[in-house]
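Encoded as C-alpha cells, the following chain is the form predicted alone, with no partner shown.
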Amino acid sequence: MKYFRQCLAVAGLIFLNSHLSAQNPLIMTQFTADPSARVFEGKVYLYPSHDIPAMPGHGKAGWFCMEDYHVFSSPDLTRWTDHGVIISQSKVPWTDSTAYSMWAPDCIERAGKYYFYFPATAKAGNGRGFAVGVAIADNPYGPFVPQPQPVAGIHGIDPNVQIAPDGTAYIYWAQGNLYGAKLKANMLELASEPVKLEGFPDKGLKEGPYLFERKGIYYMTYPHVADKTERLEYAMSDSPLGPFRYGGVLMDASPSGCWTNHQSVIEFKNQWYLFYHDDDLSPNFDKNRSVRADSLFFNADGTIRKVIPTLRGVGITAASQKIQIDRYSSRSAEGTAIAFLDTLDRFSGWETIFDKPDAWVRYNSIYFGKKKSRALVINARSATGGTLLIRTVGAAGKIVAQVPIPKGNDWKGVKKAISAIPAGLKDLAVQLKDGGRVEVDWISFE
C-alpha cells in the first residue's frame, strides 16, 4: 500500500490520510471487544478486551477466553496503531493465571499518570470471583505496572472511572446491578462505601457501566438484556452517583444475534462517537468479537438519538488507498451480497458480489488530494465477465469510469484511465452495468 501525508480540515475535524481506512470493524488483526475509548494528548486511545479462541488447557470451550490487553491509538479515527500487550494475566500478582477472564477494562489520566482498571478472577487467598485491579503508567500506551493487590471493596466486572469537573474521581462496576463509589486521590482506594445505582430497569441483566458528562448532565450508558440479547441503553442524572432517570435505547440489540454489547462514548474534535462491538469476524461464535465505532448525536433537550450501526463507520478514506466497498454506506435492495474472501482466514476481510445489472453499493467520504487521480484500479474477478460503472454521487455526480472485468476465476487488478477528479471529499457508487456476476475486493485511485 502507498503512504502519504496530507492534512484535510473538514467540518472542524483534521484527518491524516494513511494506509488504513476508518471502517467497521476498526481492528482487522485480532478479535477485540468491550472498547473503552479515551482522548489523551490529542489522540484517541482504545483499550479493548482481547478475545482469543479457547484451546485445551487454555480457557473454557464455548465461552469467553481472554488472557491479556492491547492498547491501540489513532490521531484521526483512520490510522490505528497496535502498541502491543500492556497487561497479561500471568504478570499480575493477584490474578488466577489459568482463568482467562480478563474482561472489559478502562483507563483514565490524572496528574500526568495513566490508570488502567481491569477485572479478573482472583487466585486463592485473594477473595472469590472477580476483583478489579489497577496498573499505572507514565504514558497512555504504557508500560503499565500492575499493583500488587486489587481495589479493596469492589467485587464485580466492567470497571469504569470518571473524574467530575470538581476533580472528584468515581469508579463504577457491575455485579448483576450497577454500582458506584468515590475514589481517593491516589486512584487506588475507595473514598466512600459502594452504592447501588438507581433509576434503571429492574428486570434483566445490566452490566458494562460507562459514565460521561456533557453540559452538566451525567449520562450512564450500559448494556441491558431486555429480551434475549443485550442492547445499549442510557440514563441521565445531575449527579455522578444518581439517582438516574431512564433515557432510552442507545442502540438496539444486534441483528447478527451477538449476545453481548459493550460501549464507551467520547467527544473528539467537536464530534461525539459511540464505540461498541459485534461479531463481524466470527459470525458463528459470538464470544470472538470485534470493535466498531459510529457517530453519536444529541437532541436539543439533551437526550441521545439512537445510534444505527453501520459498516462504513467513521472517518475519511484516502482515494489512493484500498477502498473496501464491502464496508458500504448503502446498497441496492437486490443484486448485491457481502461474503468473506476466505472463510478460513476471516481477518483477510470481505468481498462485494454483484449478480444483477444495475445493482450498486455506495461508499461515502473518500478524499481526493491535491495530486489529481488519473487512473482507477479495481481488484475483481468474474466467471462470466461484466462491466462496472463507477460514479460520483450528489447533485454534481458524474460517471468516473466504465471498467470491463474480463472473464476469469482469478483475482486481477484491472486498471482504467480516467479524467482527473477534482480534489476534495466525494461519495462514490460502484454499479454493475452488465454481466452475470462480478466480485470486487477493493478499488483504488492513482
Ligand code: FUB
Given for the second form:
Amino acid sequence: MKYFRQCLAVAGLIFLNSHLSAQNPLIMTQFTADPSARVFEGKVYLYPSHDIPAMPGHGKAGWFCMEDYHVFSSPDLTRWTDHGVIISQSKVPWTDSTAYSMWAPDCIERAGKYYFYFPATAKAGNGRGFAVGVAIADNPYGPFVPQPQPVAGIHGIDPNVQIAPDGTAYIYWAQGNLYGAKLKANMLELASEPVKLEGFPDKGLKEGPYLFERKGIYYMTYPHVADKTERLEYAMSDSPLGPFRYGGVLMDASPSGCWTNHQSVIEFKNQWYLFYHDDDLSPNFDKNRSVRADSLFFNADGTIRKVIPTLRGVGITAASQKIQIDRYSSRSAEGTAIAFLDTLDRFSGWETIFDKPDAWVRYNSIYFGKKKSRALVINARSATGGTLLIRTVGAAGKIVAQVPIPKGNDWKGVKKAISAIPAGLKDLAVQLKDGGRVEVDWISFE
Ligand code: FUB
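Okay, that is the form predicted alone; can I get the form predicted together with the named molecule now?
Now the full complex is given, and it begins with the chain already shown.
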C-alpha cells in the first residue's frame, strides 16, 4: 500500500487541495524543481518543474524527466495546496509528447490574465530543440489554455517574464548564456530583437534567469557553474536589459552535490524570500529535486546578503501541528543525526536520532495560539529507553516538560503534561537528558 501511494505521489496523482507540510523541502508529495514563486491575490503561488523518475518508454534514464506542471499556493508559506496538473506535454499542440522535457517555467499576471511560460521540446516540423510556449488563464491556478504555437524568435530554456514599472514586459531565457527581449502587450510575441545580456562571468554555464526590481534596481539572478556544480549569483542594472554589473554569490553550490540549482525571489508581507531547489528527497539521483525557501536580506547599499540554506526554512509552525524537529534551525555539534524514516518511502520524511547526553536540536518560530497547551506528545521510540527535555530557548527560557521515552522497538506517541505553558511565538529545544538512544519523528502540543 505504501509503495502504491509512493508511486501515485511520484506520478503526481495525489493532489487536489491536499494541505502539505512546512519547512524544507516545501513539498513532500512529489518531486519539484526550478521554483518560480509569485505573489498573486495576496497568496504565494509556486510554479515548479515536476521531476519524475524515468521509466522504460518514458524519458531517458539518468536524465531529467518531466511531463507536466502542477501549481501550488500558500497563504502563509506554511500550508501548501496542490492545485493539480495545469499543463501536460500531451495537451500542448506544438510539443513533442514523447520528450519529457517540460523544464523550468514561469507565470505572470497582466490585466487580470495569467500567462504561464514553459520550455519544451517541439515536435518535428516546429523547429529544433527547446522552444518556449505560453498558456493563458483567468486565475493563477488555471485552467490554462496553451497557445497553438511557441513564441517565435526564442530558442532556449528557462523563460522568465517581468513587467517593468512603466508597463513594458520583458522576457528572458537561457541558452548557455542569458538572453532578453521586450514582449508585446499581448504577452505572446517579441517586440524587439533578442539580445545577449552583458555583464556576467564569461566562463561556465549560466541558465535560469530570474529578474526582479527593487527600489529602481533591476536584479538579474541566475545559476552559474563557477566550479563543478551550479551556485546562484546575481547582477544589477538600472535597466531591464542591462548592461548588468556582477553583484556576487546569492547561494553557494550545495554540499549535497546536486548539480543544478534554480531560483526565484519574491517579497511577501514585508519579507524577501529566495526559492531554490536541492535533492533532499532523492540524495542518490540529483535529477529528482525538491523545492526549498529561505529568507533573503539586502544590505543598505542594495547588494544582497548570501543566503545560507536551512532545513527549517520559512513560515511559522503552529504548536498543534506535527513539529518536524528533523527540519531543525540548529543542533549540537555532536550526538544528533537525521535519517529517513523509511528509505523505501522517502516522502514519509525524516527522524532525529539523539545518542549522546545533552545532545539537542533547536526548532524556531512555533506559535502557541490562544488556547493554552496543557500537554505535549512526542512520537518516538528508543532501543535503550531515555529521557527528553523540552525547553523554550532564550533569556526567559524554561523547561516545558521532561518526557521519559520507554524502551521499545515501535514508534509510540508519548504524552506528558506540561509544567510551564508556552505562549506566543517561541523557539524550542529538544534535548537528550542523560544517555541512551532516542529517535524522534515529531512533537506536538495539545
Ligand atoms: O529542470 C531542468 C533544468 O535544470 C532547468 O531548466 C535548469 O534551470 C536546471 O535547473
